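This document starts with one chain, in the form predicted on its own, laid out as structure tokens.
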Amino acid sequence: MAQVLVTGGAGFIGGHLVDALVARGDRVHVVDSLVPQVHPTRPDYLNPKATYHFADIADRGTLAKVLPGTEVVFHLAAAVGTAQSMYQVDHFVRTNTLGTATLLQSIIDQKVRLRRFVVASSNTIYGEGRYVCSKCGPIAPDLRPDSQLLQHDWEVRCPTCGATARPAPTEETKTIQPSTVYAQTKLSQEQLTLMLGRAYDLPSVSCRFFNTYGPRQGLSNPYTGLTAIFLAQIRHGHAPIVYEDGLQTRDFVSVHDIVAGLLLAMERPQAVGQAVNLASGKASTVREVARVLMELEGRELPLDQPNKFRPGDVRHCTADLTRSRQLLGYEPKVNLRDGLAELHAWSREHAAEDHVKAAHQELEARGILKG
């Protein structure tokens, strides 16, 4: 049993992390601002025997209550959105850099002694994932140019001898690009983690999400995750917008498997002082993102595709999970069509409101959606 604070405890990953440490037997405290677009209402899933402090992580006050006699600290806190990012930039920083230097500026002055603080990073941060080019081996390439996106010339070109490149597991060792406000927020907690973690003794773990869907995502949130939005737009008959050809690849993971990868972190000693990969190990086209959840609602919906990009975007990026494996001992167990499954029997039960077309047109609005 150990006291535990999580923060973001009453979000989507948040609150399932939170049923599984009270499970454990744990004293869990959460710190959660309830930000309105994320949470319009209450949620009415908060785990009866967790206590919760409504305030901005950067709210002094309630860290200097909550951080006494702390062991364990889950940081999952955070402004989350690539796309808004690129037009909230102050708040995007304020949120996740500078609320988190204030949680480990508050540690520090506390003194508290952790056995462990785990910080949720993001696949974001890599930018494109790694490819590889039949001619020129393993490569990283920087994203692909808005003079070839405008003539639909969709796929990753090799730097070096022009060649289309075909995407590969993507390792932590990958060179860092982050291509949003919100990626580079993110690598700015992780980095800030990390760093202070080596300084202050602090044993620190990194886990970068990938696309992580599951019951409990906001589903009137244009903001949230894919499958999520599409599921909305799916309920209310509309056809799903999907930007470029829908045959970009993403590693989509159960928000079940993320939940397992983080008490793992928080036990195995060999991930401290790293960043680890928590994901599925699969690529998986938008297209058939849509597909599967057109089946599951019992719809036939043409896929609306305008052919429009957003500038920042990457094609492929899946997660090579050789290192989490190793040093966490993760193996993740929910396949995509049983996860897709699960959401949608959740969904059932709770409102979804489309809300995608106005923040399509918004995007477009602010420059950042072109074609």
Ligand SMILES: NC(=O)c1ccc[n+]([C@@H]2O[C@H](COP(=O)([O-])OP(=O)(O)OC[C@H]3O[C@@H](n4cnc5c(N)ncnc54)[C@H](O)[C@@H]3O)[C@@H](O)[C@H]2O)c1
Second form
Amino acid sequence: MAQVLVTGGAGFIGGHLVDALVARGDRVHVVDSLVPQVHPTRPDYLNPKATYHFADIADRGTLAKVLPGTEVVFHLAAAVGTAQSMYQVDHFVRTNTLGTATLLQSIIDQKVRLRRFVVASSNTIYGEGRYVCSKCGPIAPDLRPDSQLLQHDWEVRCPTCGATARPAPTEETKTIQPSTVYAQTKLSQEQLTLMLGRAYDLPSVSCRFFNTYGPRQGLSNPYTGLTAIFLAQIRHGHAPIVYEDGLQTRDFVSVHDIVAGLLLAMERPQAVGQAVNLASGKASTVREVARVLMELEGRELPLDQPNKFRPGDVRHCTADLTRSRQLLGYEPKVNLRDGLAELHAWSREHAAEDHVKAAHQELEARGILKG
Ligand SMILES: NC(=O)c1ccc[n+]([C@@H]2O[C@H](COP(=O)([O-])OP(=O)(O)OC[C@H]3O[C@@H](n4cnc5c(N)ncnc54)[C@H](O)[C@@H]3O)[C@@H](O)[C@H]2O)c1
Ligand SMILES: [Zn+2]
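Can you return the structure of this protein in the form predicted together with this ligand rather than the form predicted on its own?
Now the full complex is given, and it begins with the chain already shown.
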């Protein structure tokens, strides 16, 4: 039994983590400011056995109250949303980078003796995933240039010979290339944590979550969570909007596998000082996700495919799980179909408002959507 602080513990992933910790018998404190875009109403899943502090992560008064006696911190509070981060630059840097800095500064100032500090990082810090060129071998290419994408030529090319490159699993050692403000702030969170963890002997682990889905995902927030965005559109009989040609792939992972990985990061010592991928290890196309969700909903709709692209979007990124298997004993258990069926069953009891078209138009007006 441990005293645990979960920042962002009222959120989608944080909420599941709080339940798992409470079930183990841990004493759980949550700091969460209940951001209105994420929580239009108070979440119905707050755990009665956890203690909630509805405050900003950068509120030193709250941290002074909560940190004494804390043994483990899971830092999940963050502004989330890649496209939005490109026009709310100061908000993302303040919440994510300065928020993490304030939390760590408070831990250092108060000399809190932590057993573990686990930070939520993200696959977005990689930029493009790892690829293999049939002539040149493994490559870590840059983002595709706009001039290529304007031709609707979507696949990644080898920087040396120009051949179309084949996607391969992305290891933690791949060059880091954040291509959005959100990704840059997630990298800052990770680096501040691991660097100060080393300097002050705070045993730290950074978990790089890939695209996470499951019950409690915000169904009406058009800026984050592709699975929920599709579900909201399909539910309203609106054709899901797909960027590029819908054949880009992502690594979709169930929130239950993420929580299992976080608990291992708390318990196992081998990953201290390291960043580890938490993912399913499987590639799925965006079209495939739309199709499975339509099947579950019993509705066949055409895809709305305007052939637009968002500069900064990557073509393919799937996790290599060798390191998380070795250091954490992590093994994902939920396959995509079962996981989406669970999300779908949950979503039937929850309102999903479709604000996707408005968000799409907002991105277009701000010049963030091209093509
Ligand atoms: N969902 C994904 O696919 C995914 C992928 C990679 C990384 N992550 C990371 O995982 C973490 C949790 O993401 P999520 O999907 O559960 O998102 P979420 O938006 O549901 O949860 C974030 C929580 O943080 C809270 N919050 C935001 N700003 C705050 C502040 N200034 N002070 C206090 N609380 C604040 C929000 O109210 C929310 O409850 C985030 O750090 C996110 O960057 C998520
Ligand atoms: Zn080549």
